[in-house]
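Okay, so here's just one chain, in structure tokens, the form predicted alone.
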Amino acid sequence: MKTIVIGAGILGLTAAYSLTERGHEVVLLEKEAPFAGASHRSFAWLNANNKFPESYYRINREGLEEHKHLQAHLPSDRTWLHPSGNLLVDFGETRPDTYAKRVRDADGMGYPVETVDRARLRELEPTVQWPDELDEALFYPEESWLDNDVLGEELLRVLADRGVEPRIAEVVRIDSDESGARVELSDGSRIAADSVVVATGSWSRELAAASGMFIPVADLAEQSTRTHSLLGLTKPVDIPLQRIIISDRVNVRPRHDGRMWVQVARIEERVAEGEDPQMLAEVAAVMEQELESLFGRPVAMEKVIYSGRSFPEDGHSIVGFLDEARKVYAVVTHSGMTLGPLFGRLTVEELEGRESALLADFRPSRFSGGAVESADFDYFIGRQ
């Protein structure tokens, strides 16, 4: 089987990798550069935390397991998966209610969570200046953080070893029939294959519309917390943070190069101002204040990234065939870092004719009526 994969972010690369694992021919097309979109601008917290409904929780939980399989079996000596767990902290007066609800929800799903006291907090992250009034937090031991840039590099290296190099080209239209699928490029040329995988993130709406298909992804022109986020990257520091910290004040996690990724949820609404240098400088200052409060020492920001999201209109993944001939397959989701390896494997299985029950609630066919109810992006601790 020959498959054209459009998009060289985490979803496109894992799909291409899974296809080559099973001996299929792959043509990989990318409009800009590999990992140029949301995949390189990601907090990359791998989790199934507070994810509803149950079917969405289930695929995210499976996604965590698939990452372990990929780390163990991808031919590489490098490590990108760090299953060190996540500390969820409410520093405010709502702490008892926050913890009670999160534990209740996790227990209802069978998702591991522990309530840890102050002494245990100090053991887990001794470099953090935990305030005296903080008596406990929640620890999610199965959650991980991902060096997404390392994973991207390794997927590209393995694909190159298998003869698959990304071709920089813009696809402007896709068509299909019982004989196969074809893509038309911006230079007017065409490529034919047995199937096409659309893994183009926020660009999926436009490409599908030009092809007479429908992928309802939030429009980046919206400039809201549904479509954009503010992600900070510190300068290298000698703070030996080991785990993800998710809180009502600041989200922070380590990186392989001594830097840390940072988010401050209360200032996310400033994305509505657009990518303004003054706004980004002010956000960096707030991030530095929060980090100094957390670690008891100054931590300088290197940059703040105004990052676009791939956010399906109803908030949930869109995975499955778009056309009657079942030759054009879409893979679009918000939780791409968690779900990438799982969706890569399921994509090739479904292209080979084995339908996955895991994906039953996430088919593009749910939008067949045309009207789509837009999901809100309300704040809660840990919302990405």
Ligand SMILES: Cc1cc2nc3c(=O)[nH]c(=O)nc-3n(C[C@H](O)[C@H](O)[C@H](O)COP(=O)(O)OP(=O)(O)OC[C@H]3O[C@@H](n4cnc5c(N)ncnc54)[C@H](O)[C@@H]3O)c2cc1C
Second form
Amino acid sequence: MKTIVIGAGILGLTAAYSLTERGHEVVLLEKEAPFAGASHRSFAWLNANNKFPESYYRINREGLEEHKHLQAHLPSDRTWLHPSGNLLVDFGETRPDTYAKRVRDADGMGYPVETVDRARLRELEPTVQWPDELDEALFYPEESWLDNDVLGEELLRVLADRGVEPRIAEVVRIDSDESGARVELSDGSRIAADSVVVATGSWSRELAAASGMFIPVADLAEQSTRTHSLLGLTKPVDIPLQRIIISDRVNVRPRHDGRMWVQVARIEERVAEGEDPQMLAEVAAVMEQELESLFGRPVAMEKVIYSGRSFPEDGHSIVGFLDEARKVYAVVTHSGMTLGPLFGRLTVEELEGRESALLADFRPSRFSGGAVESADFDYFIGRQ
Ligand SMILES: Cc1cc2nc3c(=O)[nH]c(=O)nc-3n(C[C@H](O)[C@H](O)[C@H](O)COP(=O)(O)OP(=O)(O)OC[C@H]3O[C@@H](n4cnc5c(N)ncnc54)[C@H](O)[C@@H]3O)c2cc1C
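Since the one above is the form predicted alone, can you give the form predicted in complex with the named molecule too?
Let us now look at the entire complex, which starts with that chain.
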């Protein structure tokens, strides 16, 4: 089977990788550069935490397992998956209620979570200056942080070894019939294949519309917490943080190069101001304050990125065939870092004709009535 994959973000690369694993021919088209979109500016916390309904939890949980498989089987000596767990902390007065609800929700799904006392908290993350009044936190042992840029590089390297190099070209239209699918590029040329995978993130709505199809992803022109996030990157620091910390004050996680990714929930609403340098500088200052209070020493920010999400209007993944001929397959989602390797494998299985029950709730056909209910992005204490 010859497949055109449009988009070289995490979802396009994992689909291309899985296709070549199964011996299929791949043409990978990318309009700007690999990882030019959301995939290079992602917090990349792999989790099934606080994800509802059960079917959405289930795919995210399977997503965690698929990452372990990919780390073990991709021919590479580099490490991108860091399964060191996540500490969820409520520093405020709502702590007992937050923890009770989160434990109840996790238990209801069978998702591992432990309540940890101060001594254990210090043991798990001795580098943090935990305040005296913080008596407990929650520890999610199955969660990981992902060096997304390392994974991207390794997927590209393995694809190149298999003869697949991303071609820089913008697709402007897709069409299909029983005989196969074709894409038209911005220079007017056309490429034909047996099938097309649309992995174009937040650009998917536009491309689908030009092709007479429908992928309702929130429009980046909206500038809300559904569509954007303020993602901070520190300068390299000598702080041996091991785990992800998700809290009501600051979210922080390490990276392979000594930098840390940072988010501060209470200032996320400033995305409504647009990509304003003054606002980004003020956000960086707030992040520095939060990090100093967490680590008891100054941590300098390198930059704050005004980062666009690819957020399906109803908040849930859009995975499956878009056309009657079943030649054009969409794979568009938020939580794409968690879901990428799983969706890559399932995309190939479905293109080969093996339908996955896991994806039943996430079909593009759920929007066929035209009306789409927009979901809010409930940001407090981590939902990525
Ligand atoms: C701030 C932030 C934090 C996040 N945190 C997490 C997290 O903690 N955990 C998690 O699991 N997920 C997280 N996510 C979500 C995750 O990063 C995304 O779901 C994922 O990166 C989407 O990948 P993608 O491949 O679909 O899209 P993208 O990475 O955006 O890639 C799409 C690619 O398609 C290309 N393209 C678009 N149109 C065309 C065209 N017409 N022709 C050719 N090429 C085209 C683009 O140039 C781009 O390279 C976060 C996202 C953001 C923004």
